[in-house]
Every structure is written in C-alpha cells, then in structure tokens.
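Next comes just one chain, in structure tokens: the form predicted alone.
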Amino acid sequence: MREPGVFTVDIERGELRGAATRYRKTLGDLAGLYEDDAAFETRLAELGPEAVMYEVTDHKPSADAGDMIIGVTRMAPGRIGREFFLTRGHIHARADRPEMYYGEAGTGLMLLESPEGEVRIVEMRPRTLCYVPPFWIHRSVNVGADDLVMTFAYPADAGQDYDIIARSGGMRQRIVDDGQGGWQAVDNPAWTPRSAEAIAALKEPAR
C-alpha cells in the first residue's frame, strides 16, 4: 500500500516542491510551433536555444489505472511576432481521460480544441479551475506579462499525444497580441480537419 503524500506549491519559484520529476522545454525544442519562421528565427538569436520556455515539476506515484499524477506548470511570458508564448500541447495518448488545471499565478489561456476542431478557451488566472474534459486537445498560452503557474492533475494512464496538434498543421486557432494591449484568437490557416477515421479512432475505448 502506497503512502500518502505531501507537496507544497511554491509560487514565486513555480514548482511542486518535493516532486520527484522536473524537465523544461527551451525555445529550440518548439522549433515549428509558431506561425512566425521569421520572428522564431530573431527569437532564438536573442534568447539562444536553450532559453527555458517552460517548466514542469510533477509526482508520479506509479502509471496504474486509478492513481493520478500531480504537478506544476511555470510558464515565461512573451511572444514570438504577434503569437504569445505557448506549450507543445496535446491530447492524452488514452483520449478519455480528462485533466485538471489551477491558476496560482499570472495571466494564461487553456485553448482546447475537440478532434472534430471545436474550440473553447478558458481565462486561467489565480484561483481559476479549468476541467478539461476527455477526447479534448490542450494548449498553455501565457499573454501576461509574468510567468503564468498552474497547479494540474490527470490520471497517471492518460499519458500524452503531442503528434495530434502536428498531423493538422496545428490547432485551430492561434492566440496573438490584439494591438491594444490584450490578446485574440485567429484561425490558423494551415489547420487541415481530422478524417471521420482518425476521429473514430480516437474515441475507441482505452485498452
């Protein structure tokens, strides 16, 4: 039998403190996600490519049926061009398994999109709870001028689907600066809709 666990969400630094795992993605792991070639280009000479888009600290207590994984996202603001920074985002590699995202600090958006290429988006600020359901594609987008941190939890099966957002060009929608200080979503015109077949196959039943 597992023991109970203790962690304590650390604001100011944006980590789970006690988890046991911790990776970044820097701006040259996100090569390609940006509408911009151009801008990501000047961005990475600026920054270089081991500057820290993101990080996560998270506990894994095993990858059982019914347990659940819990962790901390700490995103850097910024944009790329007009597109604010952003995560790979993803679907669960097991597509019904929903998620859980808390706003601790900063200013962000959940963008979700469904397989057939519904969008909704969430405003995730402090003490905000975002559910996202299963079968729902999932992005981070910080349009603050802070880091934008995010306490999450998932069932520890779900795992993750990055290729999905890849194989249509993208998500849907792109979330960039409005000009007056704000943001908007604008359709992404490389976005190419999923086949009745790839939908179906996503909303088999988990094995």
Given for the second form:
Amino acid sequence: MREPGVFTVDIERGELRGAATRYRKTLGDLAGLYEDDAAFETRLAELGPEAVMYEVTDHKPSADAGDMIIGVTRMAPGRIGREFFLTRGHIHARADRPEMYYGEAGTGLMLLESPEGEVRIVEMRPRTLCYVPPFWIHRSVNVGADDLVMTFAYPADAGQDYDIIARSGGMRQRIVDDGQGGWQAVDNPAWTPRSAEAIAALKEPAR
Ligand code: S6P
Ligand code: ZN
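To complete the pair, please output the form predicted together with ligand S6P; the form predicted alone was given just before.
Shown next: the complete complex, the earlier chain at its head.
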C-alpha cells in the first residue's frame, strides 16, 4: 500500500509544493518548434538559451497501470514572432490514456489534434477543467499577459510520445497574435496528414 499524498498548488510560484520531481524547458530546448526561425534566433539572442519557458512539478508515485500522476505546469507569457509561447505537445505513448487539466491562473489554450487531423481548441482560465480524451495530441499555449498555471492528472502508465508532432511537420494549426490584442488559429502549411497505417497503429489497443 502507498501512503496518501498531500500537496499544495502554489499559484504565485506556479508549482506543486511538496512534489518530488521537477523539470524545466528552456528556450534552447525548444528549437524547431516555432514557425519563424528568424524570430526564434532573435529571441534566443535576447533571452539566452537558458531562459525558462515552462516548468513542471509533479508527483509520480509509480508508472503502474491504475496509478495516477498529478502535477502543476507553469508557462511564461510571450511570443516568438507572431506565435504565442507553447509546450512541445505530445500524444500519450499509450495513446488511449486520457488527461485532465485545470486552470489555476492566467489565460491559455489547450490545442488538441486527433490522429485523423481534427482540431479542437479549449480556452483555459482559472477554474476551467479540460478533459483531454484518449488519442488526442495536446499542447498548451499561453495567450495571456501573465504566467499560465494549470494542474493536471493522468494515468501513471500513459507516457509521452513527443515525436508525433514533428512527424507531421508540426500541429495542423498554430496560435498567433490576431493584431488586435487577441489570438487566432491559422493553418500550418507544413502539416501533412498521418497515413491510414499510422492512424491504425495509434489505435491499436494499449499494452
Ligand atoms: C503529461 C502532461 C503534462 C505536460 C506538461 C508539459 O502527459 O500532459 O504534464 O507534460 O504540460 O508539456 P509537454 O508537452 O512538454 O510534456
Ligand atoms: Zn499529456
């Protein structure tokens, strides 16, 4: 039997206090993610490769089926060119595993893409609860002026496949400045649909 856990969501710091594990993604880690390479290089020169773009603190009790990982993610506000700051995004390695995200602070989006290429966008604000269904690629985007802080929970055996987005030339849509203080979703011209075989492989029952 495992012991119960108790943690505190520290909204100001954007972290799960008491959680044992933490990782940070810096600007230097995110090369190739954004549409505008020149703007990325400019940002890199301004902020430096060590600038923290987002950070995750979580409690991973185990990787057992039936167990759960809980944590908090905090993402800085900003843009690379016209494109808002984003996470790498992934599909779960066991693709049939779902996730929930709960908005704690800031304004963001959950950008979702199905294997078939359908796109959904969920606006995240404090107290928004987003259900990420099995099989959906998910990426968070900070479209606000402040840190975006969200709590999440997902099955402990889910894992992450980060390569799925790169294999299709990025996600189908990008979230960019609309020139009026808001955001808009635009098609990514580099996106290519997944093959029927690739889709079928994703839908194979998880081990
Ligand atoms: C994991 C879950 C979150 C993300 C975090 C960072 O399944 O969705 O913990 O890991 O939001 O995003 P990413 O795409 O870099 O893992
Ligand atoms: Zn996930």
